[in-house]
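First, one chain by itself: the form predicted alone, in structure tokens.
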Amino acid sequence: MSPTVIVIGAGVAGASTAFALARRGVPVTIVDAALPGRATAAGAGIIQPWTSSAGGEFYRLYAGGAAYYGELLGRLAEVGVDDIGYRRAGSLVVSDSAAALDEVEARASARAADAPAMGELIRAGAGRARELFPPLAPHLAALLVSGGARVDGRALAAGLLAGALRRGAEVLAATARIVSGPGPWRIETDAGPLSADVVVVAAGAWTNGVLGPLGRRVGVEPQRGQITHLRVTADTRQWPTVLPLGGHYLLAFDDSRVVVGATRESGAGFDVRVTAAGQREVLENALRVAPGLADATIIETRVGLRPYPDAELPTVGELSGLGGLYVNAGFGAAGLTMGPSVGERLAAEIVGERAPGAALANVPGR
């Protein structure tokens, strides 16, 4: 018999877990407070892990998340969800240093045999790079990763929730507080009390606030990211994402929109303001790489509070001594890549398809 499950949080981590459970026939209730600053709603959505300098288990999760999108799209299509803002338009790693691009190409090439989703690696001179992304600075050459993709975080979360609902899940717009448990777990919400065999805390940067009444904490803290959306007078549907060799990026969506960002502000707490310094940082970095965006219209600046981990890996799995209480949080800036595949793996653990601890191993006391 399937357990009953409450998922707290409807960002990519919670929505992915809920969809994976619901399609297995598990009774699921998703409770979400819709707090301002949710990382999923503000995230860029670049799906291109293969040139990352990350290694070890983090890279395996990162690459596995990118590879899982093909399977995810098929599963969502089965329930009538056919648009999550996903497109494989390629990705440009750009630099004015041929040696730096050589290093990136060598790293990605070494991973190619285990990463068919990567596609081809193609060196592009400055002229070709500007053909692919016209606002680019004329001195920048690139490595084109043909399998690079992007996804709209808001559309992704909405699609996953729609899929869960079509498989029988329920969604409550409410604040949740864990009262007691296990056997069963009891939750108080603005819409009334709930109980379930299993609770999954997928509350992003607010995860420790949910765990607080139990006297537990995990290694997740908020990191503010400011990201600006621009409108250009061009057809951007096939523009690739752009990854300079640094912390900032540019990517285009289908509606003549170019997204540039982002700041990485640890210590800002739960402050979701757009700041002058943050706006300047984002725009200066964007225009240094793509001066052709100087005349673009600023649509908005979104602020997301990334659930930043204090270790290499996110925190995913059952908390020790609290049977049936799981955490799925701490993806930092990689949530839109990793979230769907990790949610699938966690759901498999909850229903007994996978041995405990096989999802991930960064939960204290496991």
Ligand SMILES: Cc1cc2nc3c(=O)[nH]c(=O)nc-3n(C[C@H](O)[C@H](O)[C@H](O)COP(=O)(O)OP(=O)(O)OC[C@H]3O[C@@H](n4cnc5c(N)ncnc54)[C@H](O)[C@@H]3O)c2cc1C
Contents of the next structure:
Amino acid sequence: MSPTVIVIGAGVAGASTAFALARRGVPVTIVDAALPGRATAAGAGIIQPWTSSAGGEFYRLYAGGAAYYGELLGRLAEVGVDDIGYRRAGSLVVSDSAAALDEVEARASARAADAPAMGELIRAGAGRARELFPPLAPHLAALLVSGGARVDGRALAAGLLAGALRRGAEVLAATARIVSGPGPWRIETDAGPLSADVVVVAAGAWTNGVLGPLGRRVGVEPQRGQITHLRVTADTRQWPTVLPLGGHYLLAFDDSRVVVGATRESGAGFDVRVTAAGQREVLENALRVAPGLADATIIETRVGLRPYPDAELPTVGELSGLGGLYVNAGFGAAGLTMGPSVGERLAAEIVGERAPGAALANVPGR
Ligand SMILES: Cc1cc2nc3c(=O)[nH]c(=O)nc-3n(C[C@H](O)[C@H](O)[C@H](O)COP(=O)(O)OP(=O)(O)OC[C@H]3O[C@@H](n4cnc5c(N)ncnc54)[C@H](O)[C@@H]3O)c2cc1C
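The structure above corresponds to the form predicted alone; please give the structure of the form predicted in complex with this ligand next.
Let's see the whole complex now, leading with the same chain.
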């Protein structure tokens, strides 16, 4: 018989897990407190792992996450969710150094055979790069990764939740606190008590706060990111994402919106303010790479707390000695890419379709 499951947290990690469980017919209740600073609501949404300098298991997860989007879109379409702000508009890695671009191209080329989702690698001179992303500085040349994509984190999480609801899940807007367990796990919420066979803690940067009453910790800390949304007058639908080597990134959404950022502030704790220094850093970086944005209108600056891992990998799996208590957190700067595929793997593990441990990674005591 399928277990009953409570998922704490409805960011990309929790919503992906809940959707994957609900699709399998598992009774799921998702509880989310809509905390200020939730990362999924602020994330940029660049899906382009293939030029990353990261290697090993992290790269495999990262590339696996990007490749999984095709399947995810199909699964969401099956439940009537058609728009998560996802578009494969390509990705430009930009630099004024041809040698630096050569190095990136060699790294990505070596991965191409195992990564069909990457598409083609095409060198673009400064003129061609500006045709693709008009505000770019005229001295920057580029490597175009044709399979690079972007996704709207808010639309993604909302789409996954809508999919879960259509497969019978329930969503509660409330703060959850673990009271006791296992057998069953008892949870207190402002909307009343809940109990289930399994709890998935997908509480992002707040994960250790949720685990606190159990006397357990995992290696996840908040890292603040400030990211600014600009309005331009151009049609931005086909603009690629822009990844400068060693600088902040830029990406566009369909509504003439260009998003620039982001700061990476470890040690800021749970402080979700937009700061003067953060705002200056983001705008200076953006205008250095894309001076053509100087006249854009500032719409808003979002602040997200990345659930930063203290090791290379996120923490995903069942905690030892706490039967039925799973963690799905610690995606750092890569959760919009990895979250959906990892949520799918974790759901398969919870229902016994995959061996314990197959969801992976970095779980203390496993
Ligand atoms: C500025 C910025 C840019 C980014 N850019 C990218 C990018 O380009 N590509 C990419 O792949 N990734 C990117 N990321 C990373 C990505 O956004 C995160 O890794 C991912 O969103 C983390 O998702 P999560 O579900 O683990 O956490 P969150 O989205 O923070 O969700 C955690 C949820 O738990 C809830 N919660 C916490 N405690 C409780 C409780 N006690 N009870 C109930 N609910 C609770 C919160 O309300 C929240 O909704 C970026 C992040 C930031 C901040």
